[in-house]
Amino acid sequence: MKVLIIGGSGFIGRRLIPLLLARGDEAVSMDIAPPPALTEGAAFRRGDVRQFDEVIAAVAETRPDRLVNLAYHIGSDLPPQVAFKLNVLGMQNVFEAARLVGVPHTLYASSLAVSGLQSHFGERPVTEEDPRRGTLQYAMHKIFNEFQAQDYREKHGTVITGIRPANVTGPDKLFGSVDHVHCITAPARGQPVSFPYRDAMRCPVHVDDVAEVFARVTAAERPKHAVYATGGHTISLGELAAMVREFIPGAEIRFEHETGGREKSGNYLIDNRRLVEEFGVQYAPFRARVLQIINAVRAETGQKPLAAG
């Protein structure tokens, strides 16, 4: 199977490509920037998702069995015109190119951000069928992306599947929700870190797990559902700090307030039964992922790895 990954040089894409190659797929990455290191066996072509002629050229020349769009700006800080062209027009370009070329199955990254604050739903897991209450630029664009996909499915019969990652985490995450990342990586570098609220809640999921989700869903010809939430590990920043201190006892992690963050937290209780039941997804214990991130940072800085204990 041939898979074209738009945004393949990014945080998730460069983890997805080796998984596809390992199972015998052909992987082609299109991105505005080359990857830090090209995975052996993968092909790369430069392209800008905002430019329809570049997207359609890549799709028409590649003729992929699967098309995955991971090109996006994670955050709500861009000027409206810039954000629209990348997040909304870029997605439109991908869906239209898939329709014109006849790609059998297209996937894209949505986000838990579409749900908005957890307080909208009370203390219960949010499902894919719940109302989407996100209000920030990033969330609103993801909500509209889900509508775009629905519009193509209903009007053209296009097979399009959205994946809603939770708070994706990994040693090299730089954008979007990063407080849960810094809570691990700063102590691993021997640096102090501080946060406003100890009880701020997150639902981190390791980037390797998210890449595995995309790999599994690409293998399906026609998934049962239009959208799948990855879910993750519900945890407060205070609990995460305690976990980090199990490995780094002297970690300098400070909080300005003990309470006040929970009610301001985004969606952190997520029902991912769709994904688990249909694709058999299972995540490693989050404690093991925390140690993995710590040791990845230590390797970068020339330190010896820590043991699980």
Ligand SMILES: NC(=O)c1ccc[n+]([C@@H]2O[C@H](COP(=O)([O-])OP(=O)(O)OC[C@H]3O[C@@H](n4cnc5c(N)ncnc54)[C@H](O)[C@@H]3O)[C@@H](O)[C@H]2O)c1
Second form
Amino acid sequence: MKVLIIGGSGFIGRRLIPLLLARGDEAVSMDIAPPPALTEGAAFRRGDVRQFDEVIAAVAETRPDRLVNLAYHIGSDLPPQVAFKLNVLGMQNVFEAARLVGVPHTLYASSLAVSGLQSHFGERPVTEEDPRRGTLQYAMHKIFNEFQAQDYREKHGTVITGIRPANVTGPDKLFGSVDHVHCITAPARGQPVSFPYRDAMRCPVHVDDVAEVFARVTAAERPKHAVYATGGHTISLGELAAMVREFIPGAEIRFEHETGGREKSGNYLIDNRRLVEEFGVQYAPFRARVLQIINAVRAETGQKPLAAG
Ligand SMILES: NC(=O)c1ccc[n+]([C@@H]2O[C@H](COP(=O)([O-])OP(=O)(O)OC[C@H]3O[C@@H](n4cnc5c(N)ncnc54)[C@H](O)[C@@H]3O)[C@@H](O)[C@H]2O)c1
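If the structure you just shared is the form predicted alone, then what does the corresponding form predicted in complex with the ligand look like?
Complete assembly follows, chain above in first position.
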């Protein structure tokens, strides 16, 4: 199967491409950033998702069996025109190219951000059927992306599937929610780190697991649902700090306040039954992922790996 990944040089894309290659797929990446070493073996073409002529050229020339759009601005700080062009127009260009060329199945990344604050739902897991209560620029764009996909499905029968990753974590994460990442990577580097709230809640999921989710759903011809939440491991920053200290007892992780973060936290209880039941997804224990991240940082900084203990 041939897969065209737009945004393939990024945090998730560079993990997804090796998985596709390992199972014998042909992978082509289109990105404005150069291809990272991890994606060696995939074809690369420079292209801007905001330019329809570049997207349609890539899709028409590649004729992929699957098209995956990961190109996005993760954050809500960009001027409206700049963010819109990448997040909304870029997505539109991908869906329109998929329709025109007749790509059998297109995937895109939505986000847990569509749900907004957990407090809207009380202390219960949020499902893909729940109302989308996000309000920030990033969340609003993701909510609209889900509508764009629905519009294409309804009007043109285009097969488009959204994946809503939770708080993706990994040693090289740069954008989006990074407090849960720094809570692991700073101590692994021997650096102190501090956060406003010990009880701030997160739902981290390792980037390798998210790449695996994209790989599995990519293999499907016509998934049963339009949107799938990855879910993750519900944890407070205080609990994460304690987990890090199991491996690095002297970790200097400080909190300015014991409470006050939970009610301000985004969606942290997520029902991912759809994904588990249809795609048999099972995540490694989160403690093992924390150790994996610590050891990735240690390898990068010339330190010996720590044992699981
Ligand atoms: N990382 C997370 O925690 C997280 C959580 C939920 C959802 N997501 C979603 O998953 C997707 C991928 O996330 P990521 O963490 O890999 O992001 P990333 O920023 O690491 O990767 C995005 C890639 O898109 C490329 N890109 C940016 N502008 C482009 C353009 N105009 N044309 C072509 N390529 C362009 C970038 O060069 C980069 O390689 C995004 O849609 C993101 O919103 C990520």
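Just so you know, these numbers come straight off a predicted model, no measurement behind them. Only residues modelled in both forms are compared. Positions refer to the first chain, counted from 1. Definition used throughout: the rigid core is the maximal C-alpha set that superposes within 1.5 Å between two forms.
Trainee: Superpose the two forms on the rigid core, then report in sequence order the stretches of at least three consecutive residues whose Cα positions each move 2 Å or more between the two forms.
Mentor: Run moving 2 Å or more: only 38-41.
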